[in-house]
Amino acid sequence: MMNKINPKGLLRWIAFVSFLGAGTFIAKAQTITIPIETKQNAMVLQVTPEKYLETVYFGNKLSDKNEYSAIAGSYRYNLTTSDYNSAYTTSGSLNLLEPAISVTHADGNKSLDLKYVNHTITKLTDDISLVSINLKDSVYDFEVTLNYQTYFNENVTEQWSVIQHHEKHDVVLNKYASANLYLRAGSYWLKHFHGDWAKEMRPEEEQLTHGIKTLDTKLGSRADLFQPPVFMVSLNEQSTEDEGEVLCGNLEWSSNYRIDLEVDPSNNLRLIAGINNYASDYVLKPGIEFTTPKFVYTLSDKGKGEASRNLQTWARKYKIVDGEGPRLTLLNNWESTFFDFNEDRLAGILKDTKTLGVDLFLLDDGWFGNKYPRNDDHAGLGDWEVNKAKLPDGIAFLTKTAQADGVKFGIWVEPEMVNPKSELYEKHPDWIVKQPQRPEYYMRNQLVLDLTNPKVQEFVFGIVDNLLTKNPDLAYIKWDCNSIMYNANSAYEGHQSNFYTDYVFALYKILDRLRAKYPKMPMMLCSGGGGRVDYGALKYFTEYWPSDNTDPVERIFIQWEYSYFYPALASSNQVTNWGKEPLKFRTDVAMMGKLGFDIVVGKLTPDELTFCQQAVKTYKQFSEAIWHGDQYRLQNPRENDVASIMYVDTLKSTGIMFNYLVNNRYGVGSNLPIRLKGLEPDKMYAISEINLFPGTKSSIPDGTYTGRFLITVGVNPDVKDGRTSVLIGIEEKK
């Protein structure tokens, strides 16, 4: 006999179920809410009654923390799947969307269902806090710890995961992301970048639609050549420099990465970032912790400019080596000699270094190899003994000569690579990344060394360590990496699918050793231009080489886009003979970051030499603002005839404004004043044109103005044909 159903009771039951479906939790007293806060923002995670960890909010911080627990009930979800807003989405169980983690257990089962166990909050400093959340599968002895390290004042978060298991046999990680973010907005606009050699950081912006947009690389080494691991997502509308809500992200990994951006059926954005699982099913032994790379991001509601300043400040304080210290100006010999030099010629360039007024001479490629001398890029790479024909008295002669001339000495290395025409290749074919049954394929006539082999790690460490040990006066290392990986295969690695990932772990292990022994040694991360620009590598380096393309007009665009993610003092810029622009233009562009020269000083006219010498002094006068100040983009080169960017020191007392003509059409120029940013409205500032070429006069009258005037009305730099590059100094008048 069927029981009678009370209609009112049925209605109450339907209402109860609907209440659940809306995302409101019944046992409110048992709800665990985990706010992860910076000065301006909050990511709020919540544990459901079923112990699943979800992201319920990511945006401006609320003044009352108690209100975070009420957020979930304000949203309605399409409950076809319950994992849309999972904080770390699994596969093979309830989730039907793109996972952050996918595994094959020791028994072959491919399901994973992670539930909340506990969490800890650790205050590391007044500025830095770490939230660690432990998740565990209810069936398998498999666990993940999600880590959120916040930098409160910088509004920056680093996120990563630690994966381990205690199953009886190996588990295979099929996908193992660092972060899984969840954002809610009416629309999403992705700005990302593409390129190639000499064409780095070319931006594209598009609206994300339903489905998945994937940014990735599969190049192994020099992985950022075609697409760097940086991006921006604007929420609701396309952000501008100073308006709009925007997320800036950067994966700290120096090899294959993958970033998935999925607009889900509820019109929210799921963002998953981590190591690329392409050809990389990772075999994980029981009891071993697998730590993913960090994914760093910042959220701003004041446009791309503030977001970039957040990252720049964070990088200087916490990531780049000696980010709050000075930088060395330098003279490089590459474009003046290439591989053709000897002791006498280099001794002359060392004297030119002193004459120019820069701090350091950098000896580039070509100083090594005897059986196979490094006279071009076909031979010698891997044989790191000094070439006796070129340098019979060794590196010591050059360091002593530099010291006598009152300058420092630095040197180029490419320790991860080898030429087939080398003694190293002949002696250790098993040290080289290649397929044993396939023909070798070269990029720049070279192959990659297998860093997963401990003997190779020791060899690579020894290259730099021996140079610095035998030549203690060496003051700078340029670390290059010119080849991507073809035929990826290791003679050492037991599981080939671990190779791509273990290669980078090994690289970092080598760099960790070097930095432990030489913590402050200035080192440039080159990689044939922008082939390896990421914070995974930059935590070991003082600077990076943005591009081999040093044409100054091209460099304006390249340096502009890099600046959204990296501070100016890390951008190694050099004055060269590329392009058709005058010396002043080339120098002014290089001064936007860390200044260097790669020119033949002896071929400069007297006026050109005088200009360069004065430019170095001017650069050092304003270096504090450029290196450690706040950067403000005033006019985008892609939207205006004149590009304009400025830097202001932290006291807002000194600034410098760079202005460049980027359009050669007839009659173009700065017809209107350009508004300045970052100044104190009530301070008085003296304005004057600086870095003038000898014999020229400024068309801009010196003047003193309030910060409010300069912000509201601005300054016209009078950029035009014949005045294609104009620098303006800004000094507080007390």
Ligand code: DGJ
Contents of the next structure:
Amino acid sequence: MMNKINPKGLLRWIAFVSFLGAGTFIAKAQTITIPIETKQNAMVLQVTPEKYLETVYFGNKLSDKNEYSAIAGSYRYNLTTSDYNSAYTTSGSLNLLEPAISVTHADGNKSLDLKYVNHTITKLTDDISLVSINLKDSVYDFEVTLNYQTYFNENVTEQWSVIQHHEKHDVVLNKYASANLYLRAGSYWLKHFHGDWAKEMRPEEEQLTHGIKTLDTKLGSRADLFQPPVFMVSLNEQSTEDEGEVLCGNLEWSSNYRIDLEVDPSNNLRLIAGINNYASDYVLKPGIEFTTPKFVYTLSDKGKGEASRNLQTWARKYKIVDGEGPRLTLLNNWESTFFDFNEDRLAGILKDTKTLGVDLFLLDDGWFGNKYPRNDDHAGLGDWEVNKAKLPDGIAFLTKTAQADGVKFGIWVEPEMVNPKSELYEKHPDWIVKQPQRPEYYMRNQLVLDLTNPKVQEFVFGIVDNLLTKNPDLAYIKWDCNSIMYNANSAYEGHQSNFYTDYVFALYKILDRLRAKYPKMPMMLCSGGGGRVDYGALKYFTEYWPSDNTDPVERIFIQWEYSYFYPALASSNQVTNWGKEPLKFRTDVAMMGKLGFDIVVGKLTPDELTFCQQAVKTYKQFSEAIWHGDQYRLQNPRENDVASIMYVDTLKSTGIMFNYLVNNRYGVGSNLPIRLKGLEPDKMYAISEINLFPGTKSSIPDGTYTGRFLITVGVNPDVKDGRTSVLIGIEEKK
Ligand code: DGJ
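Form predicted alone already given; the form predicted together with this ligand follows:
Now the complete complex, all chains and molecules, led by this one.
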């Protein structure tokens, strides 16, 4: 016979024997079962007789709650070694698996064994509930509270941990995950993303095999440059847009993260998500609570489409700033002027903003620095005084001119960074992240400021606060972050290994302060493109910049993948001169999110200008569906010659369908009708092509159809060479 020793089983047996020896009678211990439910799903946790907290189920919920306690027996999770289904895997004692938490106690001991103490369930609103479960070590005064905040109607859960100890001295957290999930399926398919500058969100999907696959980043500030903290896991088979079980997750952390996915020997999936412990052993003082970032996820049994709509709805309602509010269309000057502008040129662009019909002009990089003027990206970063040569009358002149033109005014900042060629660098060398004994190393000629230093926090807060206080008419901020963190080291932080983590806490502290003072100010989260997009940061922003790559064909792919995690109103899109596609194509693609332009309006032909003006109006007409409606992906650009996507408002009365030719081969186009989704089968809808370029006629007839027809048969947008981008308006006929 094989030697099968489960250390916990052995303990259970010992406990049972000693209990009998005591000669006392206790009725069979009652199993504590904790179901954590949303409208669709349940995660079921159970406390073993030895008080270990285990995950016994995660899937469709049951109608009879009493049946949850029978799940564990059906699945038989117990393995010969450790507890693979621990709800928060410890290390150094009985568990010998990849841990969720690993510590070094004040006395140097490295063992942790957490047992269930109690739990509370709090209904925070009709929709939101919080389950908090307290776990404690029996030897050391060390505890963890696991939190599960559910958003019932959205089928979304946010999970995080609060770690605390009362040992005599500091404890070191060697790993401190937010969540430790356990899923059961026949096979697991991981969809994850990689990229680089201008190459964001390139997907890969593969079957997970036994062992650990880790998604992570170690880049610090512009952390997601190569890999963002988002992923999907399909259960049993690769889920499609509308079929299959799929988990969609995002770690709400704007820096180094680590997500371990381990298929265990029983074919279950252990998933551990949290801050990356790389170079980040966290020194925790007694009595201080360490709150991990939240890991947000949704589970759908109707494919990736529904999962993404769950997250999008949740984000609009609960996470993104003013997610249920409107967005400002804008004209940006980055690509039309770069650093080369002055008051006259900007006054002209302000007039163009009005002519175009958008709401706001966004002044980008290059408006500051005097001793070291910001005339290119080598100098001036950190010196946030208006450049007197370019803008002698200051920002106030620009906001006033904008007001006179009837448009709003916004401005770019990059407050976390500094050029070595700057007064800030000269004055405060100790404010900069660098290794004292090593040469400086730059990305885009700049370094990162040490936000852990309270003086730097004050400075960074002040950059935005001063702008807004001195210019109360400022209506928009673009917050950029262009460098990753080389030579991570702080002149301020007592424990260097706390630095990566404390940097992000400090960033959030600054943003918390700004949001307390300016709760609804529209702010764009930018990081040299999409180098920092996650819900930890988006909690403070109204939108994000997906990529510097605005080639519309590329953008179809990039925006498509982002949309699995983020709602369209948060995607800042701009019409630029990137790519070879006509202006209409570029504009149509930008309309699939938050519309903006970065072009020289004066160079547009009269027809092009008329088209853009009309497009802004059309966009506003359909913005309710795009911003706050439901998004349905109809044809994937990676699998079809024609990509198609639609949005329909929550009343299911107004919709818009976007169609693009994404293949240049001879004769390709939309040969078959494309089936619409999300409409009411029994309603009547008028269909017509919209956003036509002046002088062109639609090749598809207007018509009125039942929702059932449009869902079952569909619409052929007649996309082909010469009609490479086609928008269709859908209006309910009453
Ligand atoms: C990088 C951003 O992604 C661009 O949009 C632009 O703002 C530049 N930085 C300015 O330096």
